[in-house]
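Single chain ahead, written as structure tokens, the form predicted alone.
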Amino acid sequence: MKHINKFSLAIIPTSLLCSCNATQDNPTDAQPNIVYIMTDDHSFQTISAYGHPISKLAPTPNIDRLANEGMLFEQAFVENSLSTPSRACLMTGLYSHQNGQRRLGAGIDSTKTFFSELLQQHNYQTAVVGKWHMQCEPKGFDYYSVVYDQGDYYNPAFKTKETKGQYVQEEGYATNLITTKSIEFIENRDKDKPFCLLVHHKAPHRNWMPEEKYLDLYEDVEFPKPSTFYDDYATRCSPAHTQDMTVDKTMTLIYDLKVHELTSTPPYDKEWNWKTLIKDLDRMTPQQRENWEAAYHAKNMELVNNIKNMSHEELVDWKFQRYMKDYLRCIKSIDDEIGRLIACLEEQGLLDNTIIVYTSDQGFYMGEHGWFDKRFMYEESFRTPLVMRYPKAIKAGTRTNALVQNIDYAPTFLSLAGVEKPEAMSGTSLEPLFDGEKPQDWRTDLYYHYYDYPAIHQVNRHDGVRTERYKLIHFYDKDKAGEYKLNCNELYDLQSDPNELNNLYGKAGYEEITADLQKRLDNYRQKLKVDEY
């Protein structure tokens, strides 16, 4: 491990330096402050405000506070269940094919207007802290401090305007550091302006490395497997069968579950996984590493010594429990830090005139269908948590089942700021929902499109449409001549089959429903000028 003598602190621009202790309301009621908190891969199942059995064993009181004092969205979705495309949807209010970011890696059309630019033009001071993950510089921000690529849990590196493109490593845990930087921005803001702060956490992204103080949390808790864990995909198209994202076969003992004491020899793991985990561990300070080994080594050695005598089911059970505990330990830190951020806003006298948003860049599988990860249009990855607190417009304890999508966030922030939404933006402001009522002209369906294939986890390309009750998914793949190699459809009645186990496409009695959904899907493709499906 390369010795690091000193980790630099994030640099707050000198133009922002002022009293940190003043408690002052926003200078104008017409333009509220905006604090947008987005985690990476946080499932709605693990937020206790949503009432899922998992969250009852691992509650999230600070996220719940935002929901209890504001609005919980019960039907919030993404346009493309993948990290970078989701972030592009946030910044542009556009669908993936419109903003260019269809897949991970390069793609964002940086000539598109980011909502942060428009806020800047209308008196807002803007900042983003944490994960950026788009192949362009943060645009429309007075201040940024963003992690390299996906970011590291321990001692991550950050880039600011002042570091001239260089990432500078800092000591600490990512979730805590990102919150600290966010608080520093709030405390040192220009108090003559409203502000918009995007807080983008790395957690709980794979490989789920908990904070030191929570390395033993939930150790005595047995988390229940979902009823669909042993799903055989009997009625589904081939993509459900050919994906590579199962807890059983895909989740690695070494990289994902941190058992570096195992050899890198198959069948336990590929050598890459061992090297990558060791690289993560080598980032730690000696004290961090000592605490880590104290928590994991004995439990890991128990597995190593017994693994040859374990049945297949016992090993899968072990993997699932380690996955759930590490994931939820990361969530515990997220919830703590949200509490710290709320406390800062409260101390600064900003709670009444600040809209606080909590969401994730997409949903995530907690073992449903035997999976982890995301990508599919099935509910667990398509649906995302979303809560908003804004006492001036949202009554405490409000809930809505209106269909909303991540392309709606940018228009919402612009609307709150009194800025006219550009005509090109596809999303719709969520403000009409703030009173808990759903306007008669609110959307009745949503469009989804996933493009990242072939790629990690091997989920085929697909698009689809979802209404309040039904979902139609079209999986496709074409050769160079444009001929279909895969052309398969799935239809679900979410009311009678919420777990999406029974594909009704082509079944007698569903002809009219199928025709209606297909018409809706075709209308989206034509209206949005979708160029592949």
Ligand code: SGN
Second form
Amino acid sequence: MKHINKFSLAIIPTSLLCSCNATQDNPTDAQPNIVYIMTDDHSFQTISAYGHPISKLAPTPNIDRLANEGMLFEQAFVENSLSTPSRACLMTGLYSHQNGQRRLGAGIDSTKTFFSELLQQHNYQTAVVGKWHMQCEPKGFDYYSVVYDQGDYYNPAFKTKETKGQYVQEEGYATNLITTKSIEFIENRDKDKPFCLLVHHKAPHRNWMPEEKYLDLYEDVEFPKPSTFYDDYATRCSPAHTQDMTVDKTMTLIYDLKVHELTSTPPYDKEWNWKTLIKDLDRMTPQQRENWEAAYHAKNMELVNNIKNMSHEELVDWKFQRYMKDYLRCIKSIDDEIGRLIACLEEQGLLDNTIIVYTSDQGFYMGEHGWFDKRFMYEESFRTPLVMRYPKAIKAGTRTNALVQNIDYAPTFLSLAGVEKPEAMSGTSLEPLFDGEKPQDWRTDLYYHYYDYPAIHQVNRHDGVRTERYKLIHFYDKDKAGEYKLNCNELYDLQSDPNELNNLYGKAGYEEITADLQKRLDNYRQKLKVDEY
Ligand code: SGN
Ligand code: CA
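Next up, the form predicted in complex with this ligand in place of the form predicted alone?
Complete assembly follows, chain above in first position.
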């Protein structure tokens, strides 16, 4: 077999077994434990509790259990649909321009207060495990074990307070290792204190590498393409046309879909991407690699042998199916491991006095508009899944359509812990929604702002406002002198056009609605002191 390197790195074996011993309930009843589980790029379309057709073919029983025993948020959103900005919103309760983390790389203003620090000062034992991603040390945590940057699916390396700044590789699959570490934290916690544990998974981030036991899962399932897969972006501003995130053109057979055998001409991927995939595969132990090849090699060779005879459409279909299968295989492991974590909390007698939150750092396109990735203010990436289980305050089976955003998590956790929210924090506690009623004065719109341009996937900068029914988006780009190079608006009626295909901006009959949304947008820009748009 080609391209196999000996597995030469030092590996620390970690037991994947949960040895949870039953213990007493948490002694500090007034302050609940907080278990916040956040995946990376998990679409609400692939969670069966949300009822989308894809998820019917690949159900998520453990996430559904959290929803059935708690609350499903049907209108949960992020402020800036990208990893580090989303994590900064979580930690600070501030919008991106307030916390500094506007784009993917550097940015976080680490002088801002993280909610973990406040919990720590108010009796909590705090921990974060998995993807941290921001370019500052985890702040306000008694314990952390975090992966480097995006982390790796197989045998990832973790940094803790003890490893003196070094990342140490461990043997196993990221989703399992992150869960095991979380369970170990729970088992070894200081039982005189409440705890707050952030479980930040790497999966299902690109390039969607499934766990060994699920490499064949869904092989015979044909996943339906969304109705907007062949969207031609007619009626839209230029960014929908000029993005670089289509399954057809951007998604690569080698790096994304892991056909490393495809090395002949024409070039199917950039050399850098091919090398990255080989590095991913070379991280595996010989046994992991053998299992991987046993599942993929024959199927990959079938493609390699047929590719010259395939039509363009057949090839795009093949890509879509491989994408969906690998993504959903990653989700299967996530769902299993959430089940393992819930079982641990149950065995520890902690289920009643713990709020369990499940969410993602943003949504993701499962082929809608022809895309993968995120970034746009369109629904699939602006929305994020959100489920909360907390039997003390939330009745089983509650659903809410209140508009909520990721800047609300920090204030929620502080309010549950009985800690006063700092005045500067922009988000709002979600606790008033827990009884299933939306308070009369609940917010009626949300502000969104995306800044990461120019950058990978080439989505232009934009900000916008969304009410329960309408959405106004303003795409912009300015030259050095501050003159607009791009200045274009889109307006959608989400009730009559949930797929956002029909841009109504400037259309007769929408003058009043446009003026109302524009006023809301201007208010946000002014109130929040937004400095570019
Ligand atoms: C990487 C991915 C991108 C992705 C960003 C941000 N490329 O750069 O596809 O949009 O992360 O993702 S990859 O070649 O490294 O897979 S995020 O979830 O961290 O925001
Ligand atoms: Ca992400």
